[in-house]
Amino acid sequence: MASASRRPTDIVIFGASGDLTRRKILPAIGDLSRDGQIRLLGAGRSAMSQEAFKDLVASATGSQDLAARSGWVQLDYDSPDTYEALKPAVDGDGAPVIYYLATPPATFGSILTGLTHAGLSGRGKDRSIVVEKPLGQDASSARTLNEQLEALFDESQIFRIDHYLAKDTVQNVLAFRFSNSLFEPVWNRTMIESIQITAAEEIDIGRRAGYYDSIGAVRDMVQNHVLQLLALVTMEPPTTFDPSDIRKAKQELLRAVEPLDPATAVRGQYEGYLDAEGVGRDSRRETFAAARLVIENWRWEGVPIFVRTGKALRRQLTEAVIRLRDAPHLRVGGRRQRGIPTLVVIRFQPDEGILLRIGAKRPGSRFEMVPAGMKLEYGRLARQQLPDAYENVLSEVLAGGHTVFPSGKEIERSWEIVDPLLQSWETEGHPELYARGSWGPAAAEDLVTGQGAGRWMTSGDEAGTQ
C-alpha cells in the first residue's frame, strides 16, 4: 500500500476502456488510491464522455473519490498529432507520470512515437512506462521494441509486466529455495529426478478470439509466465535479492535453456475452438502446448523438464512439481513395498502454497507405505487475503522498484527459446484435438512417458499431494 507521504502521481492508461483495465488494472488502482495521491487519465480511440469514464472508474474501483480525479482523452494511436491533447493533463504541475499500455502489442510502437512527438517521453524525466505482455511476436520484434523503449526511457523507467511474477507465492520461491538448508543442497541433478510445470486454465477463449487466434498458447503463456516460473525454480542463487541480481540470475538460467525442439513438443486445440466467433474455419492456432526443455548447465544436466499450458482443461491450476529421486524400496517379510515418490509442489494458483508429498506408514499392525503430505498454506501464513498480483505490480511501479519485472534481455532470450517451435507450427501440420475438461491431447502424456519420466503429475490427483 502506498504511503500517505507519496507525491501525487498521474497514471495514464492507454486502452482504458478495455476488458483488462476494467477487470484488473482499475480495481488495483482503486486499492492503492485511498490516500488521494493518484490521478487517473484514460486514453483511447473510443468517443467516451468524461461522465461515462468517471462512471466506469467508480464502478470498477468502488471509489467515487478516484472517479472525481479521473478524466478521458480521445486520441488515435496512429496519429502523433492527437497526443497533444495529453499535454495539459500531465504537464501541469510536474507530478510523476506513469504511462500504462493496456493495448495490443501492435500499438506499442505507435504510442511510443506519439508520446515522443508530443514531447511527453524522455530519459531522466519523472516519467515511467508500463507495457503488458506479450512483448513482441518473436525475438526480432522483441529486440525492436526494446530498442524503441531504451531510446526514449532509461531502464529504470521501463516496467515490463509479467503479472505472475508479482504473486506473493512466486516471490516466495526465492525464500523457499535459498533460505532453507533442507532443500538447497538437494536442488540439483543428483537428487532431483524431474521437474514439471503446469499452467492450466478451465476457461476457453471466450470473446477473445480476435486476440487469441493471432497469439496462441506459446506466445500467451510459455514465452513469458512459464519460462519465468522455470527460471525462478531452477536459477542459481543470486548474489543478493536486489532486483538487478535476481534479473541477472534469471537471465543466466535462460541462456542455458536450449531452444525448443518441435520433435519433443505437442500442440493441441480444444474441440469446438473453430466454432468460436472470430476464429478462422481452418485455424491451426494451438490452445494447448507441452514441451520438454533441456537446461545445459552443471546443476540440471540430464534432468528431464516438462512444461504444459492450455485452455479448456480439467482444472484451473498453476504449479511446479519437483520429483526427488526415489529411495531404495523397503522389503518387509520378503515383500517389496511400493515406492512413494517424494514430491515438492509449489502451487502458484489457486490455494497458493508449498506442499511436500512423502511416504509414511499406514496406521495399523501391518507395515504398508502410503502417500502423506505436509502443506504450507500461504494465505494462512499471511493471516489475511493475499493482494491481487496487479496490486503488487502497481505498488512496485509507484515505488520505483523492479523486483517483479523481467528485463528486456530476459524477454528476448525467452523468445529465442520458443521461436523454433513457433516457426515450425506456423507452417506445418495441425494441432491434435482434445476434449474440453481433459488434460489435453494424448500425445502430451506420451511426451512424458516416452522419456521414462513417469507421467504428468498435479497436486490433488492420485500421483500428487493429497
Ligand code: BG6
Contents of the next structure:
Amino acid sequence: MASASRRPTDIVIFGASGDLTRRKILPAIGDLSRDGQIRLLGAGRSAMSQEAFKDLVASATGSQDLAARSGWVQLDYDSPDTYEALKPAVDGDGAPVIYYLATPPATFGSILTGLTHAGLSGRGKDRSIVVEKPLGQDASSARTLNEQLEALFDESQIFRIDHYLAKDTVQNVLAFRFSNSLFEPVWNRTMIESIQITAAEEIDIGRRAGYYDSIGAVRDMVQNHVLQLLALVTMEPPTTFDPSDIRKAKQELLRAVEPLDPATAVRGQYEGYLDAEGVGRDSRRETFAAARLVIENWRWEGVPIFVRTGKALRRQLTEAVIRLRDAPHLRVGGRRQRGIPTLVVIRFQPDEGILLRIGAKRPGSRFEMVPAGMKLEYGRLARQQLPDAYENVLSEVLAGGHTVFPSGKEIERSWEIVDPLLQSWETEGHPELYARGSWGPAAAEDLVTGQGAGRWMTSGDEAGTQ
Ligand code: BG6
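Alternative state: the form predicted together with 6-O-phosphono-beta-D-glucopyranose, after the form predicted on its own:
Following is the full complex, with the preceding chain placed first.
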C-alpha cells in the first residue's frame, strides 16, 4: 500500500457534520495529518460556525493543529451558485484537492453539477474524488453514477470506497495465495470441496435505521464487501500486483459469477428489528442474507460456494472457509478412522490470521485422529496495531494509488449479480425471523445442507478449526 503524500493537500469533505465523518473519516485524517500537510474544508448544509467545526475536528482527531488548518463552508447541494464559496480554498495555491463525498448518494449528482458550475471539477487538474457506498441502488443506477463521475473525472481520479479492501487481512489474501507455492496448486475444483464466506455482526442496526431500512443486508454488505472478498479468494492470478491488473482479475472473476438465483438464497430479519426507532412498522427489509453462488469458469465449475451476512448474529466474525476434498480414509485395525476435513480459514476479523485445520494423530498408544490447527496470527507481524481501514483508504488516496478501490466496472457487475435477488425480494412477503444471537434463520442452514455441502463452518465451532 502506498504511503501518505508529503505535499500540501486540500481535503474537502461534503457531509462533514455527519456521523461517518466524525467516526471514521476525521480520525483517519487526524492520523495522516501529523506532517502538517493536510488542510481540511468541511462542507455541508448546516449553518455551523468556523469555531464549531474546528472544535468538531479537534474532538474527533485530537489534533489542535489540524483543527487550526480547518474551515467550514455552508452549501445548499442543489444550488450550484453556493459552490462558489469553495473557490478560495480549492483554487488557492494550486495544491492537490481531494473531494470526499460523505453524503447520501441522492446528493452525488447535485454535488457534481455544483462543482462543474463553479469550474471546480477535476479533469486535467490535480483533483480527485472519493465516493462512499452505496454506489447505486441497482445495476442501472450504478451505471448512471459511473457515467456522471466519468464525465467530470478520469478513472484515475475516481476513488470508490469499499473499506473492506483496505483491511490489511483482505490485501493479505493476495500475498497468501500468490506468494506461496503451497496453496495455489490446490486452489481449484479438483482439490476444493466447498467455499464459504461469512461476514457476521453481533451488533444490530443501532441508530442507523434511516439508512439501513431502505438498504438491507444485500445492498449494505453483499454487493460490495462480500463480493470483493469472494473475488480476491477465487480470482485468477493477476499478471502483476499493480492495481490495474488486480482490478482486471477481480472483474474477470465477477464476470464469471452467475447472477444470484432467489431459489438458492435466504433472507431473514432479526426479532425486534421492527421496534427499532425509524424502522417502518411493516418493514420487509432483510437484516440477514445467505446465498449459494455459482462461478462458471474452469477453476471453480461445480464447487459449491455459499455466502452469508447479517446483523444481531451470534458472533462478530468475517472469514472465508475453504474446505479441501477429503483424503482417503485408511482403516486402522479394521475400523474406519474419524474423517477430519482439511480447512483453510482466512480470518479477516477479529483475531486476524490464517488457520489450517488438519487431522493429526492423537498422542498416545492408539492410532486415532484428532483435529489440529496451524495458525498465522496476523497481528504479530505488525510492529504496531494494525491501521484502521479508513486510514489505509485515505493514505492511498493521498498517494494517488488504487490498490484498495474497486473499479466502476467491478461495481456495476456486482450489482448485476445481486439484482435478481433484490427484484424478487421486493415483491415477496415477510423475511423469516431469527432470534438475536443466533446464526440467522433456519432456512440458511437448510440452504447448505440441502445442497449436500455439509453445513456452515466457522472457526472456533466444534466443526471448525480449534
Ligand atoms: C459498512 C456497513 O459498510 O460495513 C455496515 O454499512 C457494517 O452496516 C460495516 O456494519 C462493517 O464494517 P466492519 O469494518 O466493522 O466489518
